[in-house]
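What follows is one chain in structure tokens, specifically the form predicted alone.
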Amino acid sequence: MSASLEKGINALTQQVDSTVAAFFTSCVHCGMCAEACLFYTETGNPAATPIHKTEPLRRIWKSEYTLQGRIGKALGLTAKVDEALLSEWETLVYDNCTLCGRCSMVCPMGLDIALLIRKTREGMAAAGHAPEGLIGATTRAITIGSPMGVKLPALMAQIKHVEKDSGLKIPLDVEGAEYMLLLSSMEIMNFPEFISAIAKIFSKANVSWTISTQAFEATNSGIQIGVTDIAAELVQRIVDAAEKLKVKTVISPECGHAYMAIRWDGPNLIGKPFTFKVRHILEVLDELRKDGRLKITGKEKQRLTYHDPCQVSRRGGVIDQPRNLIDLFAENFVEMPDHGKMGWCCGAGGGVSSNERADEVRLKAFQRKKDQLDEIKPDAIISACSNCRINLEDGLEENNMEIPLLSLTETLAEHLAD
């Protein structure tokens, strides 16, 4: 057995706890999770069935923690975890899953299948069976602080442009501010308009906020690739910065994965509760709405729909807030089929967008979103995740669909009253 394989098996073994054991024991192999997964429904590949993707972890559980498995192992009858298995399963675990959690919603036995796949990635990554793109992004996150290689000078350059264009000051490293805003690399490099929108909204609403130059990156590549130690280190950077500035709330930006990582996984990763609150930007904006601090003018006449980012809506519970905000400016809003907690994934989360090898299956999986859009025929799509926006743009272009993509935060800022 190679050292990397042994490391991977040990990592998988460490993931087996009472929850994992209960889940595998309870699975009735009904197949309902398959119909909830766009990588199965759009490809027809039976191997893409969500629970099937957890096979390496299931084999470890069975051989090490069940009587039948131990006897089978002693007799050489139990299926093994070897290099061939991990090599074959790598594309299933990383290319054909966004950790969207839709499969978990429909399981009649209550299995969190997305959690099992996440735990399976722990062993895959430890054994060296992870996509090069995701390995590179994770390495950059540790060494540079950003999965896309965005350093502080790049952020400062974007801030300089925003300040020049808007006439507003972007507060940096302000101690005692109410909010500390995080940004994903994509918002810094692809959608700097988000920073401008935040500055405008917070200025009008008289919000005390800041950006930390010590920890501004929201993305957590450690969770995406499946390395808990790295995930914890990236969370700790944010915690250290927030505690240093003594802020009351950390804001996760329009990035679904970042929200899940810092708010729900964060305290567990570092092993202690935060000294501050964590809110998604839509939660903060909706609170400002309820407090009467958002003054909106004008209505959008075009037919709008909203794409629910999986980690924000389904796994994060932020479902009503975006719709409350859209109601402020939308005159003609239509829901997608299967929206809210049962919304269909865009197909790029969970590190899939960082994995060039997965491009073909990612675009094929987009057929589900295309079908939704063909049914309601919107003039524009609103979302609240920069990763979703980029993938939606790719999918629309691939299918020759000319539908504009809008950021909810940016659109709201455009409708602020003077």
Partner chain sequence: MINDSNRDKTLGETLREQGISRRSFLKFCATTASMMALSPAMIPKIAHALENARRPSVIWLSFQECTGCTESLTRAHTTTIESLIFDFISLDYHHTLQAASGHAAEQARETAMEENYGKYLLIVDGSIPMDNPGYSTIAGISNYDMLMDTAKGAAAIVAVGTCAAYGGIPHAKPNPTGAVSVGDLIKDKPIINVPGCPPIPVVITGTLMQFLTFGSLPELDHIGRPKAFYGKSIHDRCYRRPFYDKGLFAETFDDEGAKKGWCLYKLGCKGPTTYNACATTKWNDGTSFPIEAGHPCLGCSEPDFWDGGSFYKALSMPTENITRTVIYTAAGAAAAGVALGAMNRHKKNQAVATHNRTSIDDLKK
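Give me the form predicted together with its partner chain now, not the form predicted alone.
Excluded here are partners and other molecules; the one chain stands alone.
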């Protein structure tokens, strides 16, 4: 129990690099990021303006890393970071931001505001200003191995079910397998169909794969709460397992931030490049498609749309793959008005779903997605992130809308030719 303002300030001081400095120097307070953020557009709360959320980090940058700020600090003029500021900003940084990065795509000055908020969280967490829910999830991730408290026996039980239902063997701890599949707790507990879908597709496509019993959890609360050390520890578990099994590629499952954590942040968190590749499941499936290893039968007549998980699409670069795959089985596919890299967040990423305090604002923010859906009226929504799925289902239910949520991998598996 040793979080302190001093540690928070130190953490923020560590976060400043040339990108942060260039970003803050360039901001002209034009306010366009507000219009890109569903926490502003749906609530009208001006404090939810993305750039405003970065204020603690901005103050540290200004007072420690700029000439005028240093002079101002010496004269007692430059604004300081104190407890009151961090308390006030806690809900802005954690509850009112999903790190979806839409603001980063809109900012005319090119600020990666989501990155700045992500960095701000480092200071908030170190100063003891992370939300209760995220602290709990993070603690469980470290101590139990999963933010939802899913332990190995639970996974084993689900695997047993899947094996029984599908008649397929789920390979565990197979050394030298080509792919090592990670799973999110949510998939294990809520969507075990995902496991059987993978098993089905991989078995048809003759893919060598495995699940590690040592590190099967894909999610990383560390990057959501904003503690590099913890995030690195969680990544290291996967790295150790992958290296032990000598796999060629680690597969991130249908989870947005898990992909961000292992694919893009991972090597940087542990400070060395991976010896294996990391791919999102959709990337792997699209490769199989390209190689002609996916035999699809039957077309879906429903009006389908695809919800882009922010960390997979905009922040992750997996944008074309889901569309290629959907094309295989969908006859009536329709895009949302803003999609791909400009898609709107479900409202629950970036740790918001683990943070009960944010429930109210999360459901308000869902209005954006609802409006998008109202515009195209799909029969079903496909996505590639369990967290998005859960939240979309929650939001739809709240709004008395009955649109089923589908996993892309699962839907694809259903259309596999025998």
